[in-house]
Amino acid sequence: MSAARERLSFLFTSTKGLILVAIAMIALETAFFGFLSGPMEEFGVRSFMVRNLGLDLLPQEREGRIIILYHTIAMAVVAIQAYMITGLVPMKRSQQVVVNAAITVGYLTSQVFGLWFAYFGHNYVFHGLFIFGQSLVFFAGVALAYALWPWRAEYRTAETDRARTRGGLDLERVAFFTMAVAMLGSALFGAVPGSLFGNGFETFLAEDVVRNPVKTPLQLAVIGHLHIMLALIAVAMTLILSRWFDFRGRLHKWAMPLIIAGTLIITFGVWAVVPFEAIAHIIINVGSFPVLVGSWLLVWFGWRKITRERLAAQDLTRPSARQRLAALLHDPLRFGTLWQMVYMNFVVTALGIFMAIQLDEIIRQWPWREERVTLTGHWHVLAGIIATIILLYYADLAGLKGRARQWFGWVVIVASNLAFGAVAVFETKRLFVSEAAQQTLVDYAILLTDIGLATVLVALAALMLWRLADLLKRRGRWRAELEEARRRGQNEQEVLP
């Protein structure tokens, strides 16, 4: 029993404990699902599912169960970032205690919930517990924008190299903080019309209604709620690695001040989609721009940080173009999580820029399933992206080492880039190939697809193995982890008021 209590301990209070976990839940829901797509019906394994699985998919309810699926992974996505931040930056024990609690339940009970209302059987206790782990959430994040406060003397900075007011007020946090209450103020944009669902306001997914020449004000309010809450996802990440490469110096000096400005101007944006819809959309592509240049800028700077860091210990004080690379690409796991938002750039955000001008001259002169493929692929990727973020960064919290560190960075970075290339590719097939012409094309792209995304779940499905396998173990890495979290609490709460 004592055995189980301490790896329970580990699960549900350290910071590594929790990340692994909520990979774990997300992998468990994504394998499960994956099991319903359309390549499984026709190797017959979704008819299998549901004849012996109790599963209740009636087509007319897809929509609905699609959006209680794509929020469950969502709220552990957010709750992984959470757990991030809360162990990366400042912030009072109790604090992170209140923080990571009210967020694992609210998670872990809507994921559960949620799906059994909307997978099998329509039970409105478990939809009612499916809202109620999402307050859950939203009270973590309430309490995390208090956590996060940046003017308490005790979190103002005397550093130089850190982006900073004169009087010490450390923008940073600034801009974590601004993410958070920007990310409530958007949940919030979103809870709105879904408390109506089934009020007078039927369910809908984004895609489908694009091409509607009058939108009502509450489905304005989910598409502006679904660009908001990914667009917050990938600004959280993109501070996250900054505290993880500890940026600092010129660089961060001019990146914190656009990252808070493009945030700003991105959430004023979309909340504005429903009063002002002719112009949002203008002013969500002008506060894009800063915080794209804000990335672009951590980028730099970590780069160099890893080549020079690899430089000084193998001693090369003249390092040719060769032994340059050769140091930037030697670690895997901290250069593909800035390679994948250089990539990024390639994939998403030059697709959409492309689509946002060429709208009416182009795009819309598709048929209706092109430009809604197109939709669909371009918040696919940009989610898969920040989800391979994500893996190679727990992967370094995670402590791996040597040749699996090798293997499990380049297979997640060569695979998912092949994947998103290739999905890419099949949204804008229409520039190049007919409707006519186009089946090879497609065949090639979809099988590219699923070759990269099923090597990343492999990937994966090792790594949640190896850390099982250690979960198993009397005296094993997980029990040091726990350990160290232990002390790390001990000694916050010594120095912290």
Given for the second form:
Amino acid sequence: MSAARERLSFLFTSTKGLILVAIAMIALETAFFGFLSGPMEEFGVRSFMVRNLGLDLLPQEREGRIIILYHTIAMAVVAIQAYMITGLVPMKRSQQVVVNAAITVGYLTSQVFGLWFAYFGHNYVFHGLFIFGQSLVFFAGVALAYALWPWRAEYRTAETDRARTRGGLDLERVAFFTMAVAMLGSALFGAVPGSLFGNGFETFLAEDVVRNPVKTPLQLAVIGHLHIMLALIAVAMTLILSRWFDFRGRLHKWAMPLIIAGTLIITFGVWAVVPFEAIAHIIINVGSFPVLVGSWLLVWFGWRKITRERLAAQDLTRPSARQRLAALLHDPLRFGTLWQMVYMNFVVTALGIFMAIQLDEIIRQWPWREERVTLTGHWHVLAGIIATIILLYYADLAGLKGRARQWFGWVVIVASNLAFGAVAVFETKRLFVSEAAQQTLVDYAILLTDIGLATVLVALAALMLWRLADLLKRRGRWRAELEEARRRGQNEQEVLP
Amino acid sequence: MKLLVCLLAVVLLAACGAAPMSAPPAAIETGIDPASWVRIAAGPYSSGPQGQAARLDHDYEIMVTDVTNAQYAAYLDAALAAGTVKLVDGDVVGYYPGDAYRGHKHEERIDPGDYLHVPGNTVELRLIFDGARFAAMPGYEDHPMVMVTWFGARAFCEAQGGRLPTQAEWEKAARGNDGRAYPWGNELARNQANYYNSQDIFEKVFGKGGDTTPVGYYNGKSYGAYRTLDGASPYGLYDMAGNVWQWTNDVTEGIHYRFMRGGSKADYGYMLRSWSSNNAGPEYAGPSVGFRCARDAQ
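Since the structure above is the form predicted on its own, I would like to see how the form predicted in complex with its partner chain looks, so please show that one next.
Okay, now the whole complex, with that chain kicking things off.
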């Protein structure tokens, strides 16, 4: 009994355990619901599952199911980011406990009961629990924003090589705080129309109304909500990596104000989409640029740091270009998190800018269905890249070392880049192939996407199985991680980490 | 790792290969008459995914199937002879009186003038022109007419004394008033409609995107070893889900796009739900877009 309690303590009180549980839950959800679409549907697996598992998949409710599915995954992702933030950013132990406890109960409740409601018949108590779980996640967000409040004296910084005001205000903490508050407001931005679903406001997917000349304020709010939440999750991940890489120096002093300003402007632009739809996009574009530059500065700093540290460890004082490159690439987990951010610029940002510039001249000359493919491909890739960054970072937290670290890191990078590149080709195929001649390209693009994604999922499964096997050991890695967490959390008032 | 890279290289190179060759399909007798119409009485119908109660206050008639290549070829010959359409660089064009322009964002002007009806120089077109007369490609006579713009579809229907159905007329004809998702109910079987990877006999030749099937193909009949389920709507219309998107008549204020309904051979099953729609500019012509006509009740 004590052994089980100890393990549960690891899984639900330590940062690493909490992240492990959330990733495992997402992995299970992805694996299970992956059987209902894509190649698994084509192989007839979906029909088998519907017949044998009592799934209730009315075609009239497809959009509602998808929205609940997205939200359950998003809640778990936000929870992972919250765990990372409470583990990386200084705050009181009690605050860390409140945030982690509330968000854990919240995302698990919404995930279990939301999916049950969506896919296994409509028990409205479960729907209520789905909403309750999300409310708990929101409450955890409020607690996190409070804990991150940057104007407390104890969080002033004297480090002169980090972005700070003359008064010692830590601008990185301000960036975290800004992101958290923006996320809370943006969650409400979606909650308002969400609360009216079924009360005269019909469920819809944003890509389905993109050509409607007149969108209702509630529709605009939903569209704004999904865009800003994903953008803020990306900002949060950038800041988490910033802490992980111990970002500092001149570049840090440039990056943090840019990220803060960009986050505020993007958020304001998205919120403005309801009253000022005509100019909202301009505001959002203005805000996106500084955030993008801030992320490039982090990449620059991080890659230089990785290279420098490796060369120092090898005692190479006058390295050749090849040695520098080898040093940069020697650790796929650290290199990969930043590379994925760079790759995002090719398959998401550049394509998005192209689509925006050529919207009327090219994209809107296609049937809506073709435009829809570009939109859904676009944001799926963005969400997928963020997921791989989380995965690479977690693999480091989990203590992956040696050849396993190399294999895991490179497999995730190569396979995900292959998949996302193939999706980018698929979503823009009409630029270079007609509908009648597309089948071969479509078949191979989908094949490469499936190979890439399946490979990432296999790597993820291997990581999860490794940690599961470790959990079964009496004195596995989990115990050391639990003891470390306990050591750090002994003093209730201690500022962590 | 090297093995993985080599495998990927092989797959990428293979993707550069040619598309499957088009070959004329064997003529198939479905037993459904493409020239038949059905009368639909005024009354209630289900609208949208929630199946909201809506109502049409007029009786109307609508074609039982999509317009076929043979029908359109015959129309073109007559229209060319009558001078209502003309050939310009191999394309069929005709006059349209234009739409009101309101200057909305993304709205394009549709001024009075000649517009494309059928692009002539395209491999996707299932018509042939010998310099004097149009004809359907052998084997494609009873397949739905594709590569026809909204202007071309509208002109055909007007020549028959009709018009394109409105979206409301189309949806009522497709699903009646019991809230069903597809013309026949709530379940979509692979042998009940022509959609992406529905594994019909044409997909074996042309790949997952398949090809059009003859109109009325999914009527419960067996074609050799391939048995279809009846895909008729409550009013007895065929191909109201899948095969080709169907242009509708609506001109919406502030946008130049025209709407299509029904999903197509190139779409996943969920696009075949009766309330799903697609849209494109009125000069768009595609290999998965066709139409059928409606007319006021005689």
